[in-house]
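Given as structure tokens, the chain that follows is alone and in the form predicted on its own.
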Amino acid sequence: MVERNCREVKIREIRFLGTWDEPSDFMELVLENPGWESYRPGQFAMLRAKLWGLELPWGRPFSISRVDAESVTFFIQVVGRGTSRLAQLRANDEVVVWGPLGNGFSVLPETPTLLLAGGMGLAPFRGYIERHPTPKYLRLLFAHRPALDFYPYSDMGQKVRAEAIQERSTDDLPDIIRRIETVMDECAGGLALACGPTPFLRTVQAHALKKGIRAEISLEKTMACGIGACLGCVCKNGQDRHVQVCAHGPVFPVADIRI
């Protein structure tokens, strides 16, 4: 199965977001489609340059943000070497992907659905508001902290009921606790969906066990195969049992999972 899900393929285009005057971290990498049309909005994938050589031997994960007939993009913040020399490729480079990996977002299409979306854990939402069949059930939350412009926020506030709080000092944080819990509560009744970083997601997963909302949680987790093999991503579930996130995630119940 990994086999057959890796593919080479060529960079199409590599845009960093942002401002004309001030430097960006922030990417989207686009690559040809390598013929995902089973994609579901909540995998990943693994990337991996063939330019790395042995010095860069594992590929590193990424959430795929959206996919269509020609392409798949993924929004990058550089941070490591492995995102350093991604953002030194050129158009027609090569990379080594393979994915779609782990399971996607439930989608409901007649149920009112909230996207909870902490930094980064924006992109899988790109593809999720691109693919729903009901865009006007959605409904997106999104706490930042760099600027709104590094993120591809405008494209997906254009499409569905959008609200951004950013976090400019940790004066802010009970702030925007409350706020995602007064979200959170205006759509008991439906569907809450969250990716981010792990207390972003903590504050998600209290509030939906505590109030009984129906809500799904997409882990970040440091990996190097993507495939349960290596052990790199293992966490515990509802049940007290190790469970590799890539095989058995990134997207979880609330309550199956532990963080």
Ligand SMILES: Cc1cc2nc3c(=O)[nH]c(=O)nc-3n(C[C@H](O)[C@H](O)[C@H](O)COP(=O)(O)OP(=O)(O)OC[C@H]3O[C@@H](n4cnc5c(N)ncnc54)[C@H](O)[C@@H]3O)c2cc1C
Given for the second form:
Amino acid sequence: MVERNCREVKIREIRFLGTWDEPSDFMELVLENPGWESYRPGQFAMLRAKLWGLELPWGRPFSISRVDAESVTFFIQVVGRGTSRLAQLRANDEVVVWGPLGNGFSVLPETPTLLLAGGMGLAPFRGYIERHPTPKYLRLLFAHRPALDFYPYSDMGQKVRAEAIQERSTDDLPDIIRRIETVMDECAGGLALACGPTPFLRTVQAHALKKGIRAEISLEKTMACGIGACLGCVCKNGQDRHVQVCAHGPVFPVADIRI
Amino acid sequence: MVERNCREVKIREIRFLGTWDEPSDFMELVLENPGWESYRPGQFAMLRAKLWGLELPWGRPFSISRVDAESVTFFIQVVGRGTSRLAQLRANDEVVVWGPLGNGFSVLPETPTLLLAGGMGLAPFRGYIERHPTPKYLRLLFAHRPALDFYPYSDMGQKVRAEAIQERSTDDLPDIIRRIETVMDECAGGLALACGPTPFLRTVQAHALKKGIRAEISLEKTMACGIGACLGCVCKNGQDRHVQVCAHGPVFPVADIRI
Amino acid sequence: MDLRVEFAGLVLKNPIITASGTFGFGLEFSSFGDLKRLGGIVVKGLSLKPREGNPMPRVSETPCGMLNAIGIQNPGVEVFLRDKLPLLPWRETAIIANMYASSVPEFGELADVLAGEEGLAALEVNVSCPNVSHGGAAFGQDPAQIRKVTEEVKKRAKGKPVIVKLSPNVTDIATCALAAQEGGADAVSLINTLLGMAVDIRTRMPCLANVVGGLSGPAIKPVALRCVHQVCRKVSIPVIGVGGIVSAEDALEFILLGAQAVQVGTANFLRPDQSFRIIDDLPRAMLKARSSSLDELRGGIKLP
Amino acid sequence: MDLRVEFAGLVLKNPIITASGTFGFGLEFSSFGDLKRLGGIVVKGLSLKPREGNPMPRVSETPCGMLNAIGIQNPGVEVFLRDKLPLLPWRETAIIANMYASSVPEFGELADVLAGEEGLAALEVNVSCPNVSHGGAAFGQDPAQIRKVTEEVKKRAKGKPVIVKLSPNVTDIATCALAAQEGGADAVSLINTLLGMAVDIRTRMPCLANVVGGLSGPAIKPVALRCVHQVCRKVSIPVIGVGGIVSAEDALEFILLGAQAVQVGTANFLRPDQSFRIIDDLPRAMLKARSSSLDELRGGIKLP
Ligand SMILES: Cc1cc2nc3c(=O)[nH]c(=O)nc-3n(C[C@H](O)[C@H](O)[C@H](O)COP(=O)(O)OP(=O)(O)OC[C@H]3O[C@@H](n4cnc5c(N)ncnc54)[C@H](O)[C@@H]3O)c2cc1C
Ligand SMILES: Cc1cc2nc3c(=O)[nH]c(=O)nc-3n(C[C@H](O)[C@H](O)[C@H](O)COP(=O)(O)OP(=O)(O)OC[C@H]3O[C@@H](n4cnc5c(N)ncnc54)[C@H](O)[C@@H]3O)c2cc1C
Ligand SMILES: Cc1cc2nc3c(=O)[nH]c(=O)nc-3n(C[C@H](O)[C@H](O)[C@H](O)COP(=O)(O)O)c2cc1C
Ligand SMILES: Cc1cc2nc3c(=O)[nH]c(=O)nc-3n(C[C@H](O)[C@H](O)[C@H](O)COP(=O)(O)O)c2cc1C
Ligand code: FES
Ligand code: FES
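Next block: the form predicted in complex with the ligand, after the form predicted on its own:
Time for the whole complex; same chain goes first.
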């Protein structure tokens, strides 16, 4: 495993992918690689811009979206105080990062693997696809609300069999849920990996448990430390015990966690 | 008098004049002019960068250094939290300003007027010289510690009779004090205006009172509101009453204030 | 959107009142906004005689907050009534006198002077000033004293609403609020500042000449919300929320907990038009809370 | 520069101790710095039996601070002693057990279990947790209870130093400190968190499932400094300063007021190597305070 560390690195680039709903921007944040080549997709890092000063005492967790020799990319939606401050940064500004943190998704070569992404849940799968030893076994189902151009989807769609469904209104939800269940059934002998909003994960979890499909889900919780120390990000595990999502997850086998 | 207002204006330029002593930078901050053509030199404004967020709840007071049709210039030394955040700004960033605030220096046409500046106290005299109806009556004495290049002195020296004395160590102080007293004596029938650190002002005040020289001094106090409301910036006046430096000053006739 | 609020005999255009000591006598702000637009103005603390206040330094900035130890500098109640009040738009905006005294009889005397003034909508009794060696704080930390002061002021208020301003520097603020209610208060306002301190390691001196001072600003909002929550559940009189409010959302948080109105203090230093901006922003914040009526929102907190 | 401090039978490499609940069991931070470099580590609050703690959400960020209502989730003292303590560098760094219980006898039992452990340098008695409905807070707000708990723990501590951690949610913290001293405490640490609250106007719910929680971080530093000042002037036992410390300068502020050492809490979330950075930075901050010795600086505040 790579050594977790806490480093100050420079921003190489901030690419704005578009503005959806006030004040929600989508952006890719490209940082100098702090030495994370051997990260496992599904792992995340805590980010903190130096200009936050003390007003926001916590870093913010983001999935590591992709890593190459020189850089690390995060795919970020502006939703609040920290993310809007990140959006104000410019190339060469410094950010503090610590990671890679938590557990990544399982990688089973030559096993049909279904990637279920809801919205920003797409982020970790970019690196997952890039690093998978047998990408032709991968299949991506992407459920989204804002237009597809805001996401790094087309890139990913070129590498694996991919399908996107848009939720234009809540009326579309039953169809989407059905579609998720259908593709999960189609992959039943393989592995299903999911990342997205909680209701989305609930659908996946319920169906996987019902059909006995091997599946893993990546949870999102507000995090203060990101390293298992504050006990602020817990969920109940299979034994009804509180476990830290940052340290024991964020990726859990579906049967091991209550959401 | 110009209407005081509170406006968000863009930064046109930040010119770094040099770094003296860690972490002390000297810079000129040029902002869009919020409509301050009729300001009176010696007046100040409160500045607040939007990126301060809530961590620093107060604006910061700076003398208005010069104003032209399009812009307002401040001359700023980085000494702490607010000024170092100002130094991180870039052109087109927004700052909140309110002003012009307080009282400016007296302007007496065709009266020999001595401008006594200590360090950053040079700032207001730049505009004073530019706006004076009879600049040939002006004379500038500038006491400084960092090298002269860090200050907008040469500009000013071209317009009026000027002299700079550097304090290289505290051993130089007696000479500087003597020099101040000598030039004050030379201008005794006119007006002496002083802006600078408190010990500098004390020298000027003591000598002016002793010799009955008409003189005004500009005081510096930590300010929260800048408009006379919080009572955080008071000094005792001639009647031993607390008066707000921001609203009753920052420029006071020497006899009216205790420092 | 109708933002009017009525309570304790007060009728306010909107729930945004400027807090004592942070808005001067109001006039200082008149070039930054129209004072008539404010829900109310609580003026700087007034005493019977003029007070010079504490020595300098009196204020110190802290992370997301500030300390002050002004020591109730004020020109005295007579000068206020003669020189300041007539210039304020008291017919259009509730002007509230903040009262400071160091004994029960003195509070009574001060109430006598203020009660007859047509221009004053209410009296706010400051029993919680941490910045004067005796008086203020001592009163505010003892429920029996709070009750006595309240009774005395109420007796002489000639029907004007009496608001008692409470200190958070106590083990149990709800008991203090109850004492005010029993003393006849028409409302309570809370919180005054938290007792705090700052030091400068270079000079090795406290940052305030008074050594300790009152902490205010966004830093204390969580404490203020907690106090308002505790008090709203204990008393039947109206509550005015104060502490760390800088935005319309912040104001609605207090109202959600049951406050009738709020006071904006330190935020007036963020920029002098901040109270006006908060008022402008209230309708947008109401949308965010999915509400079109303050009455609907008020006290609507969903507790587990 | 010699940064060693000795007090209450403890010998620390430097005055920087990590605060309970913010540094886990220490091991979580071992890849961000060498634990042996710390002056001490106070581990997460321990109870006799394992505790699951409060429901989620448990934490909420506030301006320059945070609220927590973890509710002393911990695996129980046995698991700590068996699985965690042996992995800690207890020969090189003072490991301090933070004790939580809901009655005097329970505190006594817990002390019995901990007292014999070679790996523990001291016991810290948490009589000030605001996040558990009974016990914690109630104890910490009553000097008589503080004294009783202290006596009980001290009696069973087998000579290990007993530190009593005090709550700021009281009218008079110095009296609480005196009660600890009279009960036999070897030192007091202060402050624990301020009782606070946050609400979300969109959901209309409190941000914490527990409704109220403890406020910590830079926001509370002025309150912590004031409390340490008040206590240092009242007690003769050593004082450990806690609350809002994020930098070496902050640490020296507390020492200037008389603290022997400090604890760093919320700052560990700013970045996980922050406590180590504070230690690295101490010599520079000492220069700023024109001092080359902590003993020279300690209590050196110049009061008017
Ligand atoms: C393991 C993990 C991986 C993550 N990966 C990513 C990622 O790759 N890309 C990404 O953009 N985000 C990701 N997130 C979510 C991200 O951490 C949050 O969006 C971010 O912390 C919000 O910070 P903020 O300061 O902008 O919002 P805050 O100011 O802290 O919150 C503002 C408001 O937004 C709400 N809010 C918080 N998070 C969200 C959300 N996700 N959606 C809608 N509202 C929200 C809060 O409840 C609050 O009311 C991840 C989270 C976790 C735990
Ligand atoms: C009317 C008026 C006009 C002013 N005009 C100018 C001007 O034209 N140009 C300019 O650069 N400054 C000017 N100042 C001073 C300026 O306001 C302060 O330097 C500034 O507010 C410091 O803010 P900060 O946040 O960087 O420092 P803070 O973080 O608030 O303070 C940091 C530390 O620096 C100390 N400190 C504060 N001010 C000074 C100082 N002036 N010198 C040395 N140490 C200091 C503080 O005591 C504190 O310990 C003026 C002040 C007043 C009252
Ligand atoms: C500079 C200053 C002066 C104050 N003076 C008074 C006062 O005279 N009377 C009073 O009751 N409260 C006074 N206060 C307290 C405020 O009215 C308010 O209760 C407190 O600041 C908390 O609100 P805030 O966080 O919005 O500032 C003062 C506060 C400040 C910052
Ligand atoms: C998440 C969290 C958990 C805490 N848990 C404990 C605890 O178990 N026992 C205890 O005595 N204090 C606990 N505290 C209080 C801290 O030890 C410390 O007293 C307080 O946070 C103030 O210091 P700070 O401002 O540096 O964080 C906790 C604080 C936080 C933020
Ligand atoms: S974020 Fe601190 S334990 Fe997970
Ligand atoms: S800065 Fe507020 S009165 Fe001068």
